[in-house]
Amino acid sequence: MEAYIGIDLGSTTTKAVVLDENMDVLGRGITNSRANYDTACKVAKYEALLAARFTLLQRGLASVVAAEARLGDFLGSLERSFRLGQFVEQLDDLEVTCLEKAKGGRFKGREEAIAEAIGAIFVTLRADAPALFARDARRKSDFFRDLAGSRFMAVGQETAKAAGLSYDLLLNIYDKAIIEVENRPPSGEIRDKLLRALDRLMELSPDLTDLVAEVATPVRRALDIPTEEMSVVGTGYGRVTLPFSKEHIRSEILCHGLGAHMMYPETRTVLDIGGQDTKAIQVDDKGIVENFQMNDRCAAGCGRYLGYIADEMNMGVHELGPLAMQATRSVRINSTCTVFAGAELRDRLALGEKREDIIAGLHRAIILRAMSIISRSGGVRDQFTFTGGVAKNEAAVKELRQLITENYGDVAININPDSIYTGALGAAAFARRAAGH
């Protein structure tokens, strides 16, 4: 299988897309960008190649498993088994790293007690791990740091007390170790890990025992299909850090324009609101950029701004949109400057304004700023495509639809569930072109 890979190294998240020789999307991967762009690049690529393997599995098993629902159940169970194995591997790495951090220095005389406490914590974490990946499990996050950290803190206090140690001491060791562990990209062959996940599957999902036996041979056959990485192209906020030659780096503008065209061939205007910038792009009928405008100087009105507001409100970013949708009015916000956002937010609350009305006003201010950038790029031409992480925010989408209708009339607005991958998709298409296709 030929694989053409695009990587969009954003300020908040890093995305990767794998295309095959027919320009079909085989897999997508996403991870936090962290401070280590090199690791983020490798993790996103790994996740995309893993998703590509599942696409090949689905294709290979479609003729074997007649019931689509049963096939979906099998593939979902196999992925959970894979994630469990990956999680336990990282737990092992984290334990070893914690033990290394607890040696010598200020820990002299307490090393044995600390080692025993750390060992006891990780015995519990491993025992709890299968429940995190059960069929009906609800996880607040899929990132290892979040999952391991919440369980470490839950178990660590009682363990520290029983061992006569300071909980803060154990937490300090964990904090130092997790930084190293999360910045180590996954190792090992995806094929081998999937085979181990298949062997483990009957333990996790005994109701699938007969199906596992039925598909074992075609699964191995599908996993034996070699993946040949023909070309990789990088783009995004951190693209200059990628270890690629200049020929394998493309601007965000070009990649988002082409990616939006691939999703919606009739697209003529593209708006991308990312973590650090907002881009308005005009493209022709081939996805070639004709004009563009970006926000200048700072990240005002971008994803980072919403993240700052969420922190001020002690909420998750994903909670802002639903809260704004509960508003009965939109409070006028004078500035979308991140520096002054907290002060204005507190002032509005002190004046008795409702949280949901303030957040609705913040969303409107962000989209008004985006509309100004669109206007400078040439306005909205049918069709219009909204991309980037903010495209998943229902309150932002609501304001955008309203303002576009008010200013440009009845325009088709495209918002794809996978719009956050638009830049990586365009980069993958450039990777295919770089390989001579």
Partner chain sequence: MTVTAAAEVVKDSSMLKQKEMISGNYRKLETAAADGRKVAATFVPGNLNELIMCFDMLNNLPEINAIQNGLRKKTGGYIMEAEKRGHSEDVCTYVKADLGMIAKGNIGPDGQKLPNPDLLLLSYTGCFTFMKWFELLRDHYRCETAMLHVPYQGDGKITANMIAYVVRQLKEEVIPKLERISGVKFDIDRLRENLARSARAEEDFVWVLESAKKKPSPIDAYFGGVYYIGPIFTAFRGTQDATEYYRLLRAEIAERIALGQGPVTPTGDMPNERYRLVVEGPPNWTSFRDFWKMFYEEGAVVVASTYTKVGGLYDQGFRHDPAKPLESLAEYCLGCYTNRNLPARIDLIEKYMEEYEADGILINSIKSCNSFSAGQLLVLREIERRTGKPGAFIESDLVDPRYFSPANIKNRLESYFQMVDQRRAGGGSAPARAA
Second form
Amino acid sequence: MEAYIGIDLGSTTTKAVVLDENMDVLGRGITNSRANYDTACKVAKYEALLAARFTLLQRGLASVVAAEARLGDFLGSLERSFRLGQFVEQLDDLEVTCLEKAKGGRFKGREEAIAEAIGAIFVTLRADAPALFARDARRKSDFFRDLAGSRFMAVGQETAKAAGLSYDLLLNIYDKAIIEVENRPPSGEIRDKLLRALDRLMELSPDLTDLVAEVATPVRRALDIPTEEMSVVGTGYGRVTLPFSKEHIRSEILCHGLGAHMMYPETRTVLDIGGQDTKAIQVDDKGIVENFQMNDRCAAGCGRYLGYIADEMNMGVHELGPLAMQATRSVRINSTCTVFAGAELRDRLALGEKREDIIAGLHRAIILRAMSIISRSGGVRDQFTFTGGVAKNEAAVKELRQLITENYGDVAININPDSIYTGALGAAAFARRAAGH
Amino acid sequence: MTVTAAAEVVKDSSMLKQKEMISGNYRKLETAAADGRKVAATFVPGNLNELIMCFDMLNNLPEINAIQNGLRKKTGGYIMEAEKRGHSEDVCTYVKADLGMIAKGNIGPDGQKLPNPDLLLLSYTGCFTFMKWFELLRDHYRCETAMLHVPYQGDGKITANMIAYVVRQLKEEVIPKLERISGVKFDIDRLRENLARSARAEEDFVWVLESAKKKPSPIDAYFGGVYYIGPIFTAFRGTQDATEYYRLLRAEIAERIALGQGPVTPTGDMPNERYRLVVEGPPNWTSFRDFWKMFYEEGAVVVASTYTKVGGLYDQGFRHDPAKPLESLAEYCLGCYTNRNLPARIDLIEKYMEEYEADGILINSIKSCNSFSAGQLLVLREIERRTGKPGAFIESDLVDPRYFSPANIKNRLESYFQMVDQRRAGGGSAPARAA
Amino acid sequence: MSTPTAEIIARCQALFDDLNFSYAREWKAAVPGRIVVGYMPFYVPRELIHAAGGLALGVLGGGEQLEVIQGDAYYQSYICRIPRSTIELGVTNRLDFVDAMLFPSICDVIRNLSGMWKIMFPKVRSRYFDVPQNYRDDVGGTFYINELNELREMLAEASGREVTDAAIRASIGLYNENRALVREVYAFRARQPWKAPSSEVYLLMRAGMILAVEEHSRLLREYLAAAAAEDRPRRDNSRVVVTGAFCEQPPLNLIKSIELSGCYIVDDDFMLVNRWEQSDIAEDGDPVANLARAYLHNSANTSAKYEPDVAQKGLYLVEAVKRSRAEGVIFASPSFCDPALLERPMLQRVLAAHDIPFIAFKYAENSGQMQPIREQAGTFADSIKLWSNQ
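Got the form predicted alone; could you also share the form predicted in complex with the partner chain?
Let us now look at the entire complex, which starts with that chain.
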């Protein structure tokens, strides 16, 4: 398997895409960027290679397992089994690290009690683990920090009480340990881990035993295909810190332009609203960037603006869009200044305006800023592609559609469910080019 | 792409000469009172250096002090001082750097105490802020002020009415005040001699600017350019020193051309010219070296810039003319870059793009300077439309270190250069495929 | 039941709210050959426009109601709002009936906008209108007379008719009358501010940006009569002068907020063009020379004008305070306004020297949050009272 990898180091998440020699997407991976871009990069890449392996499995099994639903069920179960294995591995690592952190210094004299409590917590965590990865289990997040953290806090409180220890003390140990653990990139071969996952699958889902036996050979065959990392190209805000040479780094503008082109070849204008910047890119019929504009020094109107508003309203950022969709009218919000918007918001609330109407106005304000950046870059001439975190916000999308249509007429507006991978996809395409194909 | 590391920073003899001229002027300013020399404070665009020299007065330029302090990273503190004293965070940082420096004892960039001016010679050319700046200085010094109001070229041309108005102000307002303060009688022949020397220097200066039409360009007309404009824009135009400086400079550049060398950079000669740019807008001074580095490390050469025209558009044919001394000064003041209307500025940039065979235009938009900045996004749009060449837009400030974000600017410049590369390569990108 | 003042103000409010300038459109359409000439703050010689058979239309940005969609694409975040909203008015065809635009020399942003207008609206005659910063008749005066004559020629071309001396003299007469009425409204408000709330006076003056001068004068007269006749409750407010708002206008809510928080505005510099000349311009003799002389020797002070005499610097504000018997000054300036913000420290020094209290804040024409303004103005009003009772 020839793998051409693109990695997009964003300010909040890091994404990776693996392409094969035919420019087909084999896999995608995502992780939180943390403070450590190096690890984020490794994790995202690992995740993308894992997904790529699943693509190979799917391809290899398609002829063996005729029923699509059955195959899907099998692969889903295999992935959950793999995730469980990985989760338990990281739990083990976390426990060892916690124990190390709880030695000496201010812990003197209490070390044993602490070790015992930690041990007890992790017994519970490990016991709870399979349920987390059960067929219909709902997880709020797939990041280890979130999964382990919430369970640790839930279990820790009781355990601390029972052991006569301060909960804060345990939490403190955990906080120190988790940073180390999440910054340790995954180790071990994906192939071996998947084989172990396959074994575990028979324990976890006895109903699949027959199927597992049936596919054992083609699975092994698919897993035995070696991965050849042909080339890696990095992009994104953190690209200067990437452990690559300059030739393997491309600006996120170029990668976004090319990525959007690959998703929608008729795209001529790309708008990306990310956490820290907004960019409008014009591309030609080959995905080559012809022009671009980014938000000016003032970061007003970027994704962070919504985050700030959510904080002000004591809401989750993902709740804003749905709330705004309930609006019957849109309150004019004049401040796109992130700081002033908070004051204006409170002023409007005090005047008795409805929350949803104000939030709708805020969405319009952010899109108005984007409109001016689009206009600076040369406007919209043909198909238009919207990417970035804000593209997932339905209220923002609604405003954008309306304003694009009002100002530029009836153009196609593309929003890809995988738009978060646009930059990484473009980078992967550059990787393939860099490899001389 | 990398620049040949020089064991030490290369200093050409022209650079050494200029350095000596600048520090010489600061030394003279320091001892002005003791030497019985009168001092005029004035601005760069539309300055009347040849005229001031006729009265044996010294020339202190607040803008240059702010720039020199910016290069020495002293302005951040001065600006905060001025803001503490009630000056708005929204206004020009040259003004605040100057007022802050005065508030903190008026020690000049070279460490010498600057003299109180005997005359504030307000050449109101191409920038509204100048007028307020001198009113603020007058509020502090309580000294004589001469206002020279230079009308704006609203329709992109200099009219007879404008020239007559400026000449009349020179005769009725400026010269009588200079005579009274200096005690020296105005001698128009002396002015003619000074103007003749200016014209000679201007001839060599233009030759240097136009050398950038060669490939590779032997000069950088922005980062290097700000050094080349030094003498002719400031206290030296019309002096023998300036004439000699430009003769030296011209010879040095001629040699670079003969050797096929690129521009001088702080780390040596730039070996590989990859991008030729036209730059609009003043540079940032507090991070000048870092800013420059972002260009020469990528092989980007600025072949023409508008900032090097704020003190006169000599390359468009203007010369100080001893045959019509006062009219010539008036034309000079009226013709400075920021005194031209926006359509004329756009035409000039378009001309530069073509004549200097540039790959693109870069606009460094300066928060302080509305005279330059207001309308630059239209300039960008028009130049892109007319030339089909890509433009880049970055933002910074003159001397406020808070407004220079290196990561941000580097990100944009890199993206821009990569875009130029990609567009040059044409085709060659990945085939479209639904993903 | 609505009062006579309320009816007048309702008319002014409707003119103010109408960003399509229907009045001016209808005025132009009513008689063939009429022209409309737009102008930006702070001053243009409206007499010449009138004498050319034109309507002088004050373009003061888009206010708080206009949503700026395209105008922002032309300006960086550190530039004030009036040019953005003015461009928005232009690109949305709201000014498509305007034959010529004048951009006075107020600052570099408006100056550069004159050139942008030439590029963006090539069919409109756009002129940067320079005024002298030298006030000698034989220097600045000569220059200005020539500038006025150039403008006169341009207007004659636009309207297709000669602008005669007699027509200019007649226009001067009408504007003299108008300015006298404006001064009277201001004086009336300074005497009895409870009878002429600032939001009303503001709207009344704004009407002068669009109405034909004869009609505006009629409206001013009616308002003076109606306001004098109407009883309104008198509040224990402090009396303040508002300064720094001569270009980009504050939202009407801001003016109301200042008054609601306990301050009577007894003088302001909102629309200086309405009272630029401080007494009548001579109506006999060379009318252009008369306009020039009035500009040089008899016009209002503002930061866009050079003050040649250091001793006089800022005294105009002290005089405004004395004339209107104000107790303090509110510096209300648009964000990023060079003229107002560079001038402010000098004015504040002069006020401090005369023991006149002041506060300062910034706004944009579309500022949404009034709470901080109310708090500041309210505290200021209270402190003035405490201070004067000591």
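C-alpha atoms forming the largest set that superposes within 1.5 Å between two forms make up the rigid core. Numbering follows the first chain given and starts at 1. Quantities reported herein were computed from a predicted structural model and do not represent experimental measurements.
> Note yes or no: does the Cα of Glu111 move by 2 Å or more between the two forms after the core is superposed?
Glu111: C-alpha displaced by less than 2 Å between the two forms.
> Compare the position of the CA of Ile309 between the two forms after a rigid core fit and state whether the shift reaches 2 Å.
The answer is yes, as the C-alpha of Ile309 shifts between the two forms by 2 Å or more after core alignment.
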